[in-house]
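Below, in structure tokens: the form predicted alone, a single chain.
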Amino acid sequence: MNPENDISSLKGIGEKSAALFHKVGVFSIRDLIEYFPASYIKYPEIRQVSEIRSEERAALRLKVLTEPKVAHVRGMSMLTFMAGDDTGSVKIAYFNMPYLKKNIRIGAEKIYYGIVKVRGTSYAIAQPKTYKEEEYSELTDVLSPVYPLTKGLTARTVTKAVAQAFSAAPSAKDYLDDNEREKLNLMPLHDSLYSMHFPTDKEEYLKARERVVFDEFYRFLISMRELKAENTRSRNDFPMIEVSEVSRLIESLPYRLTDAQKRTYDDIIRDMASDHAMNRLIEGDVGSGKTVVALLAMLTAVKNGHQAALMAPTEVLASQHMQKISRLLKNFDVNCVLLTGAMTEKQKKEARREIADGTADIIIGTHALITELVEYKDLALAVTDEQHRFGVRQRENLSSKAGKGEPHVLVISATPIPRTLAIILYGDLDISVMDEKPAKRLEIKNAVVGTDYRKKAYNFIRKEVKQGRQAYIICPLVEPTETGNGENVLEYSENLMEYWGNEVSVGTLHGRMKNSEKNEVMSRFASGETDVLVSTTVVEVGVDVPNATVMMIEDAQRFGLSQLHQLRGRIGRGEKQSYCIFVDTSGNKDASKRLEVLKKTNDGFEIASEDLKLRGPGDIFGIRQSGEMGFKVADIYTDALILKKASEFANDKDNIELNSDSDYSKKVTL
């Protein structure tokens, strides 16, 4: 069976199941093979009731002691009964599952698996999973995958489909030969893909992960080098000179440019006047003024008689750029045009007309800027914002729209990366580092706290809201998972609504929402209609809400320091004092020590260097840390050594072209 076949070609995957897989981004058998678990469960040995501590995840062999009863509490049904062993009894509770009552019989014995809560001499488990003895004994022998799910898609369905995909599709053909694998100390490709889903132990998982990470980095680097080779051959089709309007704009700004901003603009002007097309990355910390420098470059292009385009990763951010840039350029005779997918067909048609006939000077938008329908009259400068949210190919697509020649390319990234890694990762780009912040910005006050601080934090947030300000609360998960580890957005927001009542309005945002829903939620928050936004890390992308002064990050120990710093960058964007509260739920001294780095400094480059030193391979029984640059598994900090290994191997193989159809890993996000 071809790995490109639709997911519905697998036995047992009908139209409804296929639609659920589509919701999580799985369309083909290849997608399914690359749909790696978010974490793993090591099921514990069966124990007795008297041995269990509170909040411990446990497996208990229990007999049903009482008849199940169904009650209704706050709009929910609650089924409860007692079960026990020779050492004690446990109250079992299931919410909104009254149909289980008919299957529960006094004297029936099963294995109950879940989180036990102990209050005095009373034990309770909510929503436990149940197993027959032989079923559970099989689970204790392996690491069980925990997949990101959506409503209606069960772990059993995914696991079964993945196993079937490996049986049905041919073995992945490895682009590394035996000698190369031995030299690199890497697993065979097919074995690594299988072991990512079904590792027998932690050691096997780590070896499998190393191979998958190597492949992601290697293919990324090869693409970068191909792009670099193309770009070094690109002559400057749009030579430009400095224009007086830029000096006027700088003088009209309500603040003075930093030395870093001036240096970076000098780099850009030098590039655009040289013999070759500019291909430059502006790497700067959050709030360092990268967008203003990009605006100076765009104004230069326009006043040299050309068009400039700015591509942002979200519609909300594109709209914000449009408002800010239009306001700053209102006295400069520059026509700014917005183009996003959310606009009406009539609006899009008009925008495309202005772009094609040259009426539009600066074009701001999302992926809509690179669709086939868009034709530019004279695109000389292509700016992409938040590089790690876009791929190399998307940058190329925007560049290819110039028509008359190769446009200058400017990439903006708010991900501070140690220079040694940046040189490897951005092999196709010259780099300008902006390491200063505008003088008016107040330093964010930081606190690392335990779970017992939550009530104080909620009261502090309520106080800020009453003073007319707003707050973010970040959770690592969208909804409850099988592991039960980590706060989730859906339950957390419900609990806050109940806690604050009508005093504070709460919004909910996560990556599984439709783009239109996300844009609406973010727009309400940006306009001040919502006081507190409970969100996953989707807010990491640079939306500017100057009125937001508090961020509270739950399970902070589960994120990398650099990602936490990116999240923190959503606040401190106005003139009011801002506060970031990192909630460490682990009780682990090493985790708290790592988070103290964020308490000591707001310097993203210093944090990135510390992250490189301190971050380990993560907790496979917890939540996989989000990687930078859009990689599925790889993380530039955790996996810095593998990145260097892949870079060295790419240097050796620079002139060898890979057969892109030869393995399952070809679809690395680039």
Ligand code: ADP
Second form
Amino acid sequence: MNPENDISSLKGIGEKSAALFHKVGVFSIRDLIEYFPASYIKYPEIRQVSEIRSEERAALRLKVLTEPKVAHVRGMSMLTFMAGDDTGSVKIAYFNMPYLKKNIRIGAEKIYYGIVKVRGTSYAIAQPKTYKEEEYSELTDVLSPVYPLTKGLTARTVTKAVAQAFSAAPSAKDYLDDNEREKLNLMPLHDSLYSMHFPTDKEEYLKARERVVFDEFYRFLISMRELKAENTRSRNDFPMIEVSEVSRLIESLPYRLTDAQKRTYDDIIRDMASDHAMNRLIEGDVGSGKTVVALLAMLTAVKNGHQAALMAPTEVLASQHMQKISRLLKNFDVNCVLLTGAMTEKQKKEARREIADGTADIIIGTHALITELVEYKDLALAVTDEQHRFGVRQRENLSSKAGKGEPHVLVISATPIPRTLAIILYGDLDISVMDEKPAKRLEIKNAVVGTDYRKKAYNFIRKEVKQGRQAYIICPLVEPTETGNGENVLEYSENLMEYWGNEVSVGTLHGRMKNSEKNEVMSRFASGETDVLVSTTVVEVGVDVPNATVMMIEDAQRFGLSQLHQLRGRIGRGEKQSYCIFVDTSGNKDASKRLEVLKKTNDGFEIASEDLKLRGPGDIFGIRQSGEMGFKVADIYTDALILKKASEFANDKDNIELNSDSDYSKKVTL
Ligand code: ADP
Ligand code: MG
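Counterpart to the form predicted alone, namely the form predicted together with the named molecule:
And the full complex, kicking off with our chain again.
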């Protein structure tokens, strides 16, 4: 079966499960194979009844001791019997499954797996799963996958579907031959994909992960190289001169530019006036004021008679850029046009018309900017904000959207990556580092606390709100999950509304909402109508509400330090003192120690390197990293060594195969 086939071609996946899979972004068999678990659990070893001390999840080898009885209680049927081993007995209960009765014979032995309740000296398990001896030993031999689930999609469905996908699709062809694999000390491709789902132990998982990470990096590097091959030597189709409007805009700003901002703008204007097209990365910590520098570049392009486009990774950020930029350019006779997927078909059509006929000067949007339907009259500058959030292909397309020639390219990133890594990742992009915070900012005050601090935090937030300020509360999950681990936005915000009543207004934001809803929630928060925003990490990217002075992060131990730092970057943007509260719900000393790094410093570069030291590769029971640069598994910090390996390998291979086989990515994945 072709891995590109729809998942509904697999046995046992009907329309309903297919729709659920679509919700989590799984459409083809290949998607399913790459739908990697978020973590793994190990089924417990079989124990004896006498070993159970308190309520716990356990597996027991039990013989049926009594005839099953069926009773009816409050509209439910309840089937019960006693089962036991040499050391004790347990009451087994099943609800609404009277048909099980005929299968239960005295003396039959099975493995019972479930939560054992202890009441005085007696034990009970409700709804245990049962296994034959061999079945259960297979389970204990491996780590069982825990998938990122959505409502209605059960772990069992996913596990079965994935197993199906592996038997239906041909085994992945490896682009590395035996020799190369041995040299690189990597697992075969197909084995690694399988072991990502069903590893026998942690070692195997780490080995499989290493291979998958290698592939992601390699694929990334190859496409960067192709990009480079297209971009190098490209002459300057849009030579530009400095314009007086830029100085006028700088003077009209409510603040003075930092030296780093000025330096970066100088780099940009020099590039755009030179013989070659600009290909520059602005790297600067959160809050260093990168947007306004991009705006100066765009104004330069427009006043040289061309168009400029700014692409952002989320609807929320695109709309915010649109608002702020149109306000700043009010008196500059510049027509700003927004284009995002959330707009109505009619609005989009109108925007596309203005882009095509040149009425639009500055075009701001999401990746709607690069769909085939959009045609630019005269695009001379393509800016990508928070570029580490996009896949490589998307970035490539904005610059290939040229009307009259190869546009200048400016990419912006807040990912504090060490320079050496940046060079590997971005190849010959020129880099401007903005290593200076705007003056007059107070350092954020940080606290790492346990769950017993929550009440205090809520009262503190209420006090800040009373003084006219706002707060973010971040939860890792959208809704309650099967395993019940971790705070979720939906329940959390409901509880808070109850707790605060009318005193504080609470908004809710998460990635599963429709884009138009997200925009609405965000603009209510930006305008101050909502006091507290309970959100997943969707607010992490670039959002700017200077009036927000508190951020409280639940389950902070589950995030990477760099990600926490990016989140914290949403506050401390105004002149008021800001506070960040990291709630460590693990009760684990090591976790708190890791979070203490954030207390010690507000410097993103320092944090990134500490993070690198403290986190192991692919922290097996942690939340998956934030998906930077569009990587599913790889993490540029902790996997820096694999990145080097992939980079060296790509260098060796260079010129041999690349040009003859440009669509390498297909071969790599399956
Ligand atoms: P980031 O670099 O994270 O994208 P932004 O460009 O969103 O940061 O800027 C953060 C905030 O700082 C904005 O509210 C912006 O208006 C403000 N800002 C930018 N430059 C300066 C400056 N030189 N002095 C004071 N405030 C500034
Ligand atoms: Mg920004």
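This is a predicted model, so every value here is computed, not measured. Whichever C-alpha set is largest while still superposing within 1.5 Å between the two forms counts as the rigid core. Positions refer to the first chain, counted from 1.
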Can we say the CA of Lys173 moves by at least 2 Å between the two forms when the core is superposed? no
